[in-house]
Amino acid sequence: MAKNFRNTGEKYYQVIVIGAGMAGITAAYFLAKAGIEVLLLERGPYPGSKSISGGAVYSLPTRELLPDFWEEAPFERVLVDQQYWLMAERSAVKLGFTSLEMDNEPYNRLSIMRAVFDRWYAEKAVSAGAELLNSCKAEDLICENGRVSGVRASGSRQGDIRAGMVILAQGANPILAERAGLIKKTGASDMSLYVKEIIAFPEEVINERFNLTGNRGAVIGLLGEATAGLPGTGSIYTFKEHVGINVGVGVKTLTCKKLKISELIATLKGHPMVEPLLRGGTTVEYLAHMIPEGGFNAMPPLVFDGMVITGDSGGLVNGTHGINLAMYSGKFAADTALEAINRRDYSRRVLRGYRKKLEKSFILKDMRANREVPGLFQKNPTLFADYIGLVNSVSTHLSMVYPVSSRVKRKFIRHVVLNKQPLGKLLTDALKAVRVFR
């Protein structure tokens, strides 16, 4: 249990974790398992209440933290079918891979409903000994003698709550660190706005439309016309009795183009390749969410005297992983907190071990290797429109049967390609891509 602080009646914890998302819950869970007095603050009525429902966890990395988690975790489907659609206005080049090997333990990827999964995960942390406060908002960080020493809270508990250290897992907008002057506000060019709809269907309808059986699932990545040709992505996920569709574009792009993200998802739902999959469903959830997508070069400082930053708050997101990076960063934060507690030293010098753990893991190695990817699309905002449209055009002509020889047809297609993208630009863009993705 928490102890009295300085005989003032205030509660003192060894660690306070702000935010009961994947990063925060993971940190609280591993700290509680180690016998640490940890307080987990969640401003929503329950963990997962603010998350965009639906997504996926990657089983292989997750089981390093939670062995055989799928035996008790509330997942929806085992994702065995992965597709990518390169979309034009009335066509789509579809690339896909289906493997029933992925239907065997330990699986590869499992679709989850965040409101359900996060609640289950938080209950594990509480069972391990963490104290969870729902409907409790951290208003400000308490900074004393040059270090973070607690939070000022409102809601279900009000007033100052102090601790040896704080783990900030606030999500995409680390407002507390910004307000305290510890980090700069994330620029609009490094943030994307996503909107997702969760649409209800009978299970048998989902299985029929996506060619699935049992609890097998599919995920479709959407590029090109899914975002009106703008740099961004969309996706479709299958759950047991729901289908999730989302689309996201950079905040700066939306502002410059004077577009509303709600218009993009409405257009995407009406696309002739997508509409048949969603026909007749009932929308049960509609949410928007910010995601930091500036990559390695846009990451804020992560370590301070008395505090570390984890998950989305630290910009720990790349094109493949989000949830898993959050969970790993939460575990590394917990490990670092244990070291600090054992040494009774919460200085930046000791907490710097958190950054070192991230560096040694695949997290920052992967993010550093892909650090130029966001810049590639920022500097070349028409790449999706230029090349996905071209791929669809070429595919259309390849599929057509013309009353000409194959040689004439090939010459015609070369003319189509070079008319849309001059040879010089093709070579320049190819070289840029090779340098960025090397």
The other form holds:
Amino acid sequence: MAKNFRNTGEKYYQVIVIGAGMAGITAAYFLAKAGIEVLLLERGPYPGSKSISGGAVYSLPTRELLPDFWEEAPFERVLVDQQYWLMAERSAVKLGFTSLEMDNEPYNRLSIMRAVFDRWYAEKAVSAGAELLNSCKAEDLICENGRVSGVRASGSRQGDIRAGMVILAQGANPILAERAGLIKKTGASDMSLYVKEIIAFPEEVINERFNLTGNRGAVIGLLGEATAGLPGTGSIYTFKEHVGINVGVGVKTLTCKKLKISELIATLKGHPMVEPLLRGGTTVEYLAHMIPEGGFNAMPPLVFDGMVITGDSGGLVNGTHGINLAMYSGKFAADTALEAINRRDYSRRVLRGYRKKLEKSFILKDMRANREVPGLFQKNPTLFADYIGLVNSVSTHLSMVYPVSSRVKRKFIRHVVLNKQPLGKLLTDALKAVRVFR
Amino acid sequence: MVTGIRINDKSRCTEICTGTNCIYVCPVGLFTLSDGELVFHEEGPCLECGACRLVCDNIIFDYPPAGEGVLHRYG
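Given the form predicted alone, corresponding form predicted in complex with its partner chain:
Zooming out: every chain and molecule, the one shown earlier first.
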């Protein structure tokens, strides 16, 4: 492929991708595969050096993009055991599903560590022909004649780098687009803050504690008391020789409740159901990350003249799913860039194809369907906690053996339920939930 | 460690701010209160989450210079 040089002598790329995370690497990989001159910028010293996720990729959607990726990708464990704990202070209702079917290819969920996975994935993009610049930070978008036409870089390459178009994959803080006045800063009520600890254990200890064999793994979703009853989630992931525990709630929630995020994870780690799983381990990493959780209604515009926004930067997160959406949005951005390159037209009119691809895929179909979910929790912040408390007290009484007849016990339990949640509220809450979850 | 964060107008923290939102969201406690005064530990181990920038418009957030800042070994 002929290299294009501008008269200034500086190198010109067909596409610049900002950020080597899941979305950015995917975009760069597919563009490079198509023979496009693509530059992938990573401000950290290696891809993955700033990345974090709860800990799993979903193999079925991922293999559509990267066939049989598990044969070469560095994954930790095959997650065959999936649990949800509805936690109260001193009890938990545990729901679980274990399937050894998921232990066979193509699997379902594979636990990964992003500092390792992203590095592998970026190398794949480089092998396909992408140019990766580590320790290179995009300081500003270059906007000329009403369009984005490159980036102002610092670090391992300094100065202006121009391109046909830019794919912004900057993560949850798309400050470049904000600084250029293209999008508004996300509100604190539409972002959650998660912290995560990675705790080292010998492999056998993990297998014993989580009832696992070989490289099989478990994931436990933690709800209710896990987040001090606030809307949010926690989870525990097993890796080969590490256990990850994370917890997060809305940024606005933290400030309203005057609760420190560091205290939230400390409390969760000390919960009587959680502590025995983590006892004796060594914390080797403590990380934090924001997740856009405002859903469809909080998404910024994604298409501009000369630029599209992908992944977390575009608010493309649906419930607990982020990596899939990031990867697919990166792929769609690459496909759209190819169309733009063919037509030599990087205007919004052509790049709008990106939004259309998102609309036609599971990404915006699901996000649109779930658009009322974030609002439901913002308006009813105790919804989850109330019902988790309720199922715990009902479970307690169901489980206790009292010296009374079953009929008296049933009546008593009914009394407990209606005392906590009057019938009218039960019905309206159920109705709200039915309307919102589709 | 160099953070990319700075406080725009320090007098606002002492004179106007009543919320001290920053101290709750920072996962490594870069913002603390000392004798009722806000202290920003700019040499602290910022995890680059960006939460502080959402809760206070007096905080100017940027990532640290290229190649610097937090390094994830696991992620």
